[in-house]
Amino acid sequence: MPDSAHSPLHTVDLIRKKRDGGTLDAREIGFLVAGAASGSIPLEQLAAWLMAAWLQGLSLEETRALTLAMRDSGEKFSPTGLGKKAVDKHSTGGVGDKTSFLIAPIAAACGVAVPMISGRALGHTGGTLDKLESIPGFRTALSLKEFEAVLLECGASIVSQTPRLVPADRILYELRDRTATVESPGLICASILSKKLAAGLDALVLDVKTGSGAFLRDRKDSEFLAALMVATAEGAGTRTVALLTDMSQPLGAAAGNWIELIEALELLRGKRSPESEDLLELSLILAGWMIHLGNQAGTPKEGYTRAQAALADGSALKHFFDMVKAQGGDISAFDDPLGFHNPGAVEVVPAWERGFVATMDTTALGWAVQRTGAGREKAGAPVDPDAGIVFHARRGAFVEKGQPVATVYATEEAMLPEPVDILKQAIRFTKTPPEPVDLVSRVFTRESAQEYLRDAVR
């Protein structure tokens, strides 16, 4: 009989076995991976097998397999020139969520190194490459060689994957948001582990959403994803800790490009605003992670003094500065940001009813950012990055009828309706004020996260 081990592998074969409930072995991963990183397996068959494995699920084995082949799919860095740990944070996705600009430089100013490989908007989220590619002049598609240097002089650098760098996760990427096959427990670890785990990172901290604006709107699957990620990070050798963080509202007040950095600039300033106070805190606290993780503080709570330090003493906006800078961006156009802020067409949305801010369907929040030209509808299109939303009212608010609730700046006047009347549908008032949601409301840890999968998959 054949040895079925050194057998031929066929591609429609893994289709069927998947589709049909199967699970492939470590080898039948690395064949899929194999030819999405050289092109030798056709996109329609990639994507066949990506709604396959959305459908069924991937198993624990499968989600490893998948995430140590897509890292070794390419070429990888090292950080151990650097001279310091290299620590690095990674969001599932939200609607707002800015806390990268905030934390990086944070974390590079208390002494740790923030290799940091980023992605661009996926479904109704933004992406922090688009959002930084607002600043002009700002490179994001840096040599290996070229965000070794912006690391040792800046302490801190974010770019995009180079074009061998984790290969396979680019392709796949972009089709899992062409294809609906984005909220997958296990395609999202390996997607953002394999980039991770490239960059040679001593540790990682995860902020995984939770609420309706995650992809995983259910906390039960939320969960789950932490602390997959948590034991799949562990079990290639890096340090990592999983925060589950609340999206049943944007983060902060901006959802956009340039207006999200406006208002990450404004707290690296250390102007401080009641809508920007999620955003501060949750910034806070992951940097104090990153921190102690990188051995500069003994506890995450001492993390986070150090990183209300770096806040205000202004290291921490040297530091951001700097790194754009060596980046190629323009930092002249901070000097008047709301000046630099030119948007094609601009309506002031007045509140409906008079009452509390007691729900916001963030998922839609975002697809009314991703209308305004905001986002993109299919991989490689434009962003403007003058458009996007701000949101005048949190969660809780108590807001009069006619009240402002959010200003929508949209690329041309007839792209602000669709998102004006998704927001006005998305936003609910109630009588009586909500019941507060923690901004964090678990932390998974190696052990933690064990023990969760343990009982998890019984």
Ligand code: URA
Given for the second form:
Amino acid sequence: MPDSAHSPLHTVDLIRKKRDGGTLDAREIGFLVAGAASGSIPLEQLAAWLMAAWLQGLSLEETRALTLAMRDSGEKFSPTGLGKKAVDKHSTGGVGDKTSFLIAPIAAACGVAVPMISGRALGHTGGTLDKLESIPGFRTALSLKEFEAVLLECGASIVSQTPRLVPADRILYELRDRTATVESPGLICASILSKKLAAGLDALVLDVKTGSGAFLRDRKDSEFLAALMVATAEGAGTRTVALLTDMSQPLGAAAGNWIELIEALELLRGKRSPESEDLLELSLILAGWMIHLGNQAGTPKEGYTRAQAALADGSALKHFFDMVKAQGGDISAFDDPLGFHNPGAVEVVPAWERGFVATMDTTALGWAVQRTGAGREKAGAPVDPDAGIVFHARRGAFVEKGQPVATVYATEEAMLPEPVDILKQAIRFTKTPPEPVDLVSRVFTRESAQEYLRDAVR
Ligand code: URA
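Next up, the form predicted together with the ligand, please; the one we just looked at was the form predicted on its own.
Zooming out: every chain and molecule, the one shown earlier first.
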């Protein structure tokens, strides 16, 4: 094949090159991304290339080129008119991960602008946008003008990538979900960072999950992803840190759509419960970093203290409601959030053994949540806002046989058995308590990420 800088490119050659373990240059990657965004490359060819990239992996240079090409595939947002540092956080995806509903208003209440471009349910994980759309009237597809107006009014706004903003990710994200090509460090890095870099952020906090519910379960793989994302974002000029956080069990008690908002709202209202402690702690830590990187606190620890204060004085709750209203949401649904919850079918699952909750296959639990109707099997299908699972026992808790371990909310009776069966396979009890796991096990900054990657690729 001719290989000069000006020779015409053909998609099939680029698929073959990747399939055979070759490395694509920035021009070749730019060609694929432009074709994805414009629709000129058919989905079957994109899917084949994604699978080749999943199987062969992407080099650091390919990952960087893919990230930048995707970032540049559409319009960009410029936060300079907001008059504040723009800082966001993004997670690599988990089960019951609802930190955004706490973090965005907390950071906004502390003087940071939070322009958040989020995703929908992907694989076994839930989607921030799907959850928010369980609020009646809430709009996630805002124009950039509307996005800016909400940010100026409320300090935070959570929106979807649109056909004009990072269009390449919109296409590739859905395609990866349908072709089992999600769990790839390079593809995850490019998908997440393209959205974040298109938002023109001053700084970014990444929540990289590790453990049984993460896309990359193995600790070494999660570390590599964290270092890769920090180095790639820093290389593109955005100050970035990544925290490696535990996903060996769902985060907090609820996993679904409206039920996750109920849990987040309880915390915003200052109500605490043992099942939500890890969610609260992680949200405060992540918000603390955002407040620090947004120049509103000298250290992440000071940022944590400011985040606690914003929860305690109600300013975070006010920012949350302001954002919901500004994006068309009806906040009266939160007057009686439990009363507003209207699932088609409910089953309480009692513990089938006596003992300590020892291990959870959290990916399986994520699929169980999806099967209740809370997630989608086909791109574009609607999700049931009322479906999901509330987990009553955390890892390490002692339960008596018969004590409720979960409540399953499904769209209809016929959909209850599958998630209940998965749940029974996914949770294991033991006679002795399991080893505790750190909620945050490592922090990557620019320096530590570069050092890690130097060692990893040596
Ligand atoms: N979140 C994203 O936006 N993309 C991924 O690939 C994984 C999580």
